[in-house]
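Next comes just one chain, in structure tokens: the form predicted alone.
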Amino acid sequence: MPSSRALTERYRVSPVTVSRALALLTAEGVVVTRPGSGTFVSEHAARRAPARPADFSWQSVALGEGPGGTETLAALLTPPPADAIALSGGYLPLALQPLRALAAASARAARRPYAWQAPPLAGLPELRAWFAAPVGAEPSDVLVAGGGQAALSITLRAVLRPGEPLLVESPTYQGAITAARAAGLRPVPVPMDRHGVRPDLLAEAFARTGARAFYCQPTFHNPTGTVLAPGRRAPVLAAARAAGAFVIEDDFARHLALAAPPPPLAADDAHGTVVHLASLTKATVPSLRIAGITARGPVGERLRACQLVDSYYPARPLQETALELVTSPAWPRHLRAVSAELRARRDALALALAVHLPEAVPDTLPGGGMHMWVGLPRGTDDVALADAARAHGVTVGAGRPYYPAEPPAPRLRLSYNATPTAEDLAEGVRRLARALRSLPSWDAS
């Protein structure tokens, strides 16, 4: 090989870089150094033939049918192109993430005694107490899990068996549909309106299917932003109790309220009907994957057994950091800042739709969460529109994947949380309007 000096001159790098590169190649057996003679490509590397692509086709037969739906879920987690405006996404933008508070919390957590030791299997007692408080439960009723999606997967497998039906609101969170199918369950839609799920149809669905669980998001529902009406809370719980079934309450957006949110459904439950899921991720950063599962009665033991088999417990340093954050004075300040900014963004998106895209009509003005559910002109292909929007430099969520069965009408989920600034929302809507008018089905009349 050329000398180190020649390599330095050829590639215009420092001698240190050349030395490190040669050391790495030597460690990998690609080159050998012979003192007094120089550096040579090893005989093994020189003889090595190009690798042929392996034939993995046999695995398709061995694996059989897959869970399906994971491509759509992965798309939700994929960052948009650098030049695109994001009107889709489930996390706060960098400017709203509590990065300094988290750094301080992490530093304090690292100094805690036994910070790197195994935690109690159900989670840190203080963190369990924090998750239990909004529900009015005991800390012993809480299991700390590794994020909301993990909490949901654990709960589904704890309360249901493969092949059984799971009642879900229609539309509902895509991740719930995917998790249910991955667990071998059959999602069964229960229609909802502007006031949440319809209790009469829920009772009918329980009777018709024999389902033993109902998954719902009664507070700032994803994707619609709906809050379950006060007059429907008791009938929903009564329908589940009459069927001997669980209500799985996904309370993911409680910390994203624009005003005081209603109490969780679990707070009204004295019979152990509700399994309550709460996550910190949406209101903080994507990697703070800490959630609490609150459940009363024997189901709590079943939940703990499922998590033990899966992963033992979430990493203790992450639990310690979460505890430091939510018990610090920075936490309420952060929530107030997030609430004010999300309110401004929600209003900016609603105004932009009214001005630039009146054909897209919001079903409701959400009082919390991150998303606005908008109707489209009849006959619009929402999936095709989402593809066209991406080509026009804006990402949106097509409505169809949020339905476990056929959708009744075309919809879009527009997120007002993901753009770097609120000013980007208007430009995103303008691009979406151009995408809609580019569709072959568009009728200007």
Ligand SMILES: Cc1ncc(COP(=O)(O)O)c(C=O)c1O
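Residue numbers count along the first chain shown, from 1. Think of the rigid core as the biggest set of C-alphas that the two forms share within 1.5 Å after superposition. These numbers were taken from a predicted model, which means no experiment stands behind them. Compared with the form predicted in complex with the named molecule:
- In the core-superposed comparison between these two forms, the C-alpha atom of residue 384 has shifted by less than 2 angstroms.
- With the core held fixed between these two forms, residue 406 has its Cα displaced by under 2 Å.
- Remark: with the core as the superposition reference, the CA shift of residue 436 between these two forms stays below 2 Å.
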Given for the second form:
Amino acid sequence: MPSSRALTERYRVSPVTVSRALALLTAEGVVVTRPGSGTFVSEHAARRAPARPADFSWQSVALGEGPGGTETLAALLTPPPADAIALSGGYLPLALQPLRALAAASARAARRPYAWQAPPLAGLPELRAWFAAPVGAEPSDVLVAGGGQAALSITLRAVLRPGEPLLVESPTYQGAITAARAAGLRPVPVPMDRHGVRPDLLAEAFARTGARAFYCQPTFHNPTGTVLAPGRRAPVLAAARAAGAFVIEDDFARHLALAAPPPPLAADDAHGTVVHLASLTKATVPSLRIAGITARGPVGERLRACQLVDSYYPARPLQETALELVTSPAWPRHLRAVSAELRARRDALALALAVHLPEAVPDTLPGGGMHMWVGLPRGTDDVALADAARAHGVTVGAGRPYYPAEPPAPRLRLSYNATPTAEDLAEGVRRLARALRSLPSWDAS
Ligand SMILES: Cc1ncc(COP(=O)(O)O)c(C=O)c1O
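Please supply the coordinates for the form predicted in complex with the named molecule, as a counterpart to the form predicted alone shown previously.
Below is the entire complex, every chain and molecule, led by the chain shown above.
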């Protein structure tokens, strides 16, 4: 190979870029470095015949139909382009993550004598106690799982069998729709309004479908930000109980509350109706993949069996780190700081919408979480708008993937967590307004 200096000059790149490229080629086995004599194309790479593309088409026949919906889920986890303003994304941005507290927690965790040994199968006892507390349950009712999504998948498979219906709020978290379909279930929409799911329609849906479970997010629902009204809590539980069904409560955003949140629905349940899911990722970092599943009665045993077969247990160092973090003095400070920032960003987004895009009307001003659910003018294609918005330099979530069936009206999910300043949020909304006006359906009159 030419010298690094020659490569730097020939390709007009910095020495750092050249050394990174060489490191990559070395890792791939394409070049080898011999200290003192230079870098050489490896004999193996030099001899390798030009590859003929293999024919994998037989696999499509062998695999058959796929689970569907995983592309939109993967898109949800893909970071926006660097030059775009993000009005999308489901995790705290770097600047709001508790990175120093986490570094300290993981260092302390790694020094614990049994950090790398197998944990108790259901999770570290102190962590189970921490997850049990808000529900008013016993630590022995908790199973520690590897993140909210895993907790959801395990619960669906523990409670239901393929082919069965699962009642879901409409709209709902698209990862729940995807997980339900992957488990062979049929998500059945139950409409909600600004006060949460409609208990009368829930009871009707139980009666019509014979469903044995209802998946819901009573607190800071994703995508709408809704909180289940106090007067609806008992009717929802009663509807499930009358049907002999479980309520799967996804309490994913409890730690992103702007003021004291209502207690979990599970705290009102005396009969083992509610399986409560709590995740740590949303208030921390995406990779602190630790969640708690709290469930009373024989379903707990079923849940533990499901996780055992899947993955045994979440890695102990991560459980130890989570425990160190949530029991440290830094934890309440972190939550307070995040809450104040999210409030400022929520208000700035609401103001920017009112000023620059009055056609997009928020359903509610969310009291927690990170998303605002906005209505669009009739006839707007929300998926086309999300694409146009990206082309205009702002990323937003189209509403359609959040509906298990036909959406009643076009909507967008706008996330206010990722963009730091009011000016950036306003610029994001101005770009979105330009995108809306660029659509063929836009009627300037
Ligand atoms: C409502 C809801 N539940 C669960 C999850 C899964 O989160 P995690 O697996 O990172 O804990 C998400 C993530 O977006 C969510 O929005």
